[in-house]
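Starting off, we have a lone chain in the form predicted on its own, written out as structure tokens.
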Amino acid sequence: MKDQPIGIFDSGVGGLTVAHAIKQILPGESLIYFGDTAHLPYGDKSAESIRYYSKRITEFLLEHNSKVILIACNSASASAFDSLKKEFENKALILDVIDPVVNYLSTRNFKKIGVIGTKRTISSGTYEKKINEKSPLTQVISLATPLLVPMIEEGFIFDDISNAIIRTYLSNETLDGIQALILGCTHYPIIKNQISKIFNFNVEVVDSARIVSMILRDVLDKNNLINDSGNVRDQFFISDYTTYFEKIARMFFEGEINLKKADIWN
């Protein structure tokens, strides 16, 4: 099984941050990506379609021969993951984006942490729960920022419509003496440097991407399969076909890429 592809999914681009900081950890390692963009954002859903948006996707990279199902979504991590897991664990390891950041966050002895995602990722309030669980005394401010996975999927970064929506959102007073803040999306990365700076960067914004992509390697060495065939083939799935989704692809994997639509839900 070393040699089988690792599986992500998402509703859109945010996943590639996931999948961009696994090839930075894991650079022999196989992807299978798979990019719900006929279903975004996932975020307006109700968990029952989450769950059956992500059984379905995970039976697909299963057919694709996956070891590995990463949730690269906070949305489909919330509503979806224990019920992936008690379906598939017997076929591939299963793993979400949620649990490495509170794992994390647990070292830590921040106070108060603000928590951004969509409607869906907060209004199951997954962060709070976990985070309080491990630590009952941090205070923990979710906002959901709904806005924030279309404009991106839309290609407006780095502008100032992006900007006055950003500021906008986290100019919120609850936000009001965070020493962390969850970016509670993958999608948000992307956007990273324009949070950081809002806060002047003195509060750490906590990006599940690279904690994610750690986790995964020490559970790959712990069940003896992390990859050293030397054969490495990344394949990137999407549900429909938008230019963006192939310029954010190729702007976090240089060169060509193997971009295919599958239609997996006729």
Contents of the next structure:
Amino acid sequence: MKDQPIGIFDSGVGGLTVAHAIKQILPGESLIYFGDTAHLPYGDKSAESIRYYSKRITEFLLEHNSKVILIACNSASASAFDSLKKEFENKALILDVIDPVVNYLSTRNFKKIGVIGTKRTISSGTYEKKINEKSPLTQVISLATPLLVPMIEEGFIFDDISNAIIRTYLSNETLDGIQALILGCTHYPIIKNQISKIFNFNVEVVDSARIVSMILRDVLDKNNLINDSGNVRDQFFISDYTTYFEKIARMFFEGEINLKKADIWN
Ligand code: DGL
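Condition change, the form predicted on its own to the form predicted in complex with D-glutamic acid (DGL):
Zooming out: every chain and molecule, the one shown earlier first.
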């Protein structure tokens, strides 16, 4: 069990931000990553479609012996975490990216928090609901920012186009006075610096990558599943080939990336 890989999935490159943080905190673990590029973006899809995709991807990751399934996507965490847990909890540990962030925020006593994410994540109300369950007095302002994922997947990151889009979204006056901003999409840490800059670095910009990796380490430890074999092998799968995926993957994981197309939808 211990040397089995950690299965991670997202609609595209976003989950690589989480995979990268896991590698830093748990370098002895093997990863198997699935980017469902054929169905990107998830944020515009219905909860039912996302549950269907998530189920099949989880089966694929389990067929490849994953000891943990980490849903490295907020849209899928909001739509499919409960159903995946129900169906697969007896086969592997199932983790999402929303609960660890909510638990972290409950220790910080913020009065006003902003959350940005895809249309699916924001319309689900998951962050607001879960934060207010733990901290009823915290005001949560949710804002859908649907152009950010296609922008990032198309490689517009450090240029005039991305700066204009980010500034337009974040100058929304409902966000005035926030003390923290949750990046409620795993793609967004790629533009975290530009986002922090809009708020003159005065707002705590919270992304799930590191927080989730530390929870993963605790969970593996508690279940006696830390890989101490010294054998590490990372695999990356996508459901449709995009050159940009490979480029970003190389940015996060220097050197050779073992990228394969998996035809799980045929
Ligand atoms: N990175 C994902 C998320 O955290 C999915 C974004 C998308 O495909 O729309 O929501």
